[in-house]
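Next comes just one chain, in structure tokens: the form predicted on its own.
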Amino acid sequence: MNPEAKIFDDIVNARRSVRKFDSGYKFDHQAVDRSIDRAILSANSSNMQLWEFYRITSDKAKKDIAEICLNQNAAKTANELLVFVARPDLWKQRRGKLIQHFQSIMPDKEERKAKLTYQYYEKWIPNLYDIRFPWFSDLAKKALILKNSSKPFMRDIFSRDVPIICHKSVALAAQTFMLSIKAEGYDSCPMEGLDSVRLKTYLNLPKAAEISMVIGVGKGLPEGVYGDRFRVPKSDVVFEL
């Protein structure tokens, strides 16, 4: 095993969902900043980066959001809370930034690689993400799938699939963040038990935004780990063809 793999192995094995933190610990908030920087580097669908990360650091905001998180210990005792948000509605803005980037590195739009790239972001991305009129767009996508039914074709392109695509990318970033926090010497706990409507209102998020999860971060206490780790047998989840 490579030395780097051993280090990563240690981090993965040490990471646990810790549900109680030492609220009085002198927490290094820069560790969160560094971990967000790493999370931003996570793989994501078409590099659209349709995510936002909200850091909750003030005592009042932490108390308010802990209540929204149903007063879970992982929320009440966290040194900091982070809200991971999926933003499918920002596709035009993010696509625009990507196209600007491509213009700086691939100015010749007729070169083959550039032509395919621009076509993808200027034609296919809007077809997927523009769901202002879901009934009409889904009907057009259904016709497209029928037209290509004789060959493999991406079928998860309907309006209901767009938020799911975004949540997958957010989840990748969240896992990178939690592994990074562990590497920094701290602990974390992802939470789905929350009132998403109240949280969206609290953060002043638009209707199309979706809460993916809230992550509590801090110096974990031993009693914050609820028992030994359990996983189903590898043979139940890994299959080879």
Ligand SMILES: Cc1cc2nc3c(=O)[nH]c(=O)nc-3n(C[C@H](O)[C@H](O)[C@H](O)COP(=O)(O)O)c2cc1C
Given for the second form:
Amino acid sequence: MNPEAKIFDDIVNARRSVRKFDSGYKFDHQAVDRSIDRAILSANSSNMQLWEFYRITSDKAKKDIAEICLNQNAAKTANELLVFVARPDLWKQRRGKLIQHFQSIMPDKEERKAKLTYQYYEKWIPNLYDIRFPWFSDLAKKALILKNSSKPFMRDIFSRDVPIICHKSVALAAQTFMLSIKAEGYDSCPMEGLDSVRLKTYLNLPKAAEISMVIGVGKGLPEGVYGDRFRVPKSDVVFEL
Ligand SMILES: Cc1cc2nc3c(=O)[nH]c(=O)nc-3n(C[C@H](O)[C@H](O)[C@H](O)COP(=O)(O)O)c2cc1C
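Having seen the form predicted on its own, can you show the form predicted together with this ligand?
All chains and molecules follow, beginning with the one already shown.
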């Protein structure tokens, strides 16, 4: 085993969902900053980066958001709260930045690799993400799938799939964040037990934005770990073909 794998193993094993933090601890908020930098490097669909991370650090906002998180201990006692948000509605803006980047590294649009890349972002991405008229775009997608039914073709492309595509990437960022915060010597608890409508209003987010999860972060207390870790047997979840 690579020595790095042992370090990674230790971090993965040490991470637990911790529901009680030491509120009085002199918390290093820079650890969160560094962990966000690492989370941003997570794999994400088409590199569209349709995510946002809201850092909740002031006492007032932390108290308000803890209430929105149904006053869970993990939220009430956290040194900092983070809201991980999926933003399918920002596809045009993000795509614009990607295309700008491609123009700087691949100015010749006719070169083969460039051609494929521009085609992907100029034709396919709008096809997938433009769901302003879902009834119409879903019908067009159905036709596209029918036309390609004899070969392997991406089928989870309907308007209902778009937020799911974004949540997958946000969840990967959340896991990178939690492992990183553990490596920094702190603990975390992801939470979906919350009032997402109230939270969106509080953060002034548009209707199309979706709360993926809130993560409470802090110096975990031993009593914040609710019991030993349990996983179903590996044979129930791992299959080899
Ligand atoms: C998306 C997601 C949402 C979760 N929501 C909550 C929550 O609202 N409250 C809570 O106490 N734990 C929550 N958890 C933590 C899980 O209960 C926990 O990860 C699971 O029991 C496994 O324990 P471990 O993280 O210590 O390995 C959530 C975890 C995930 C991934």
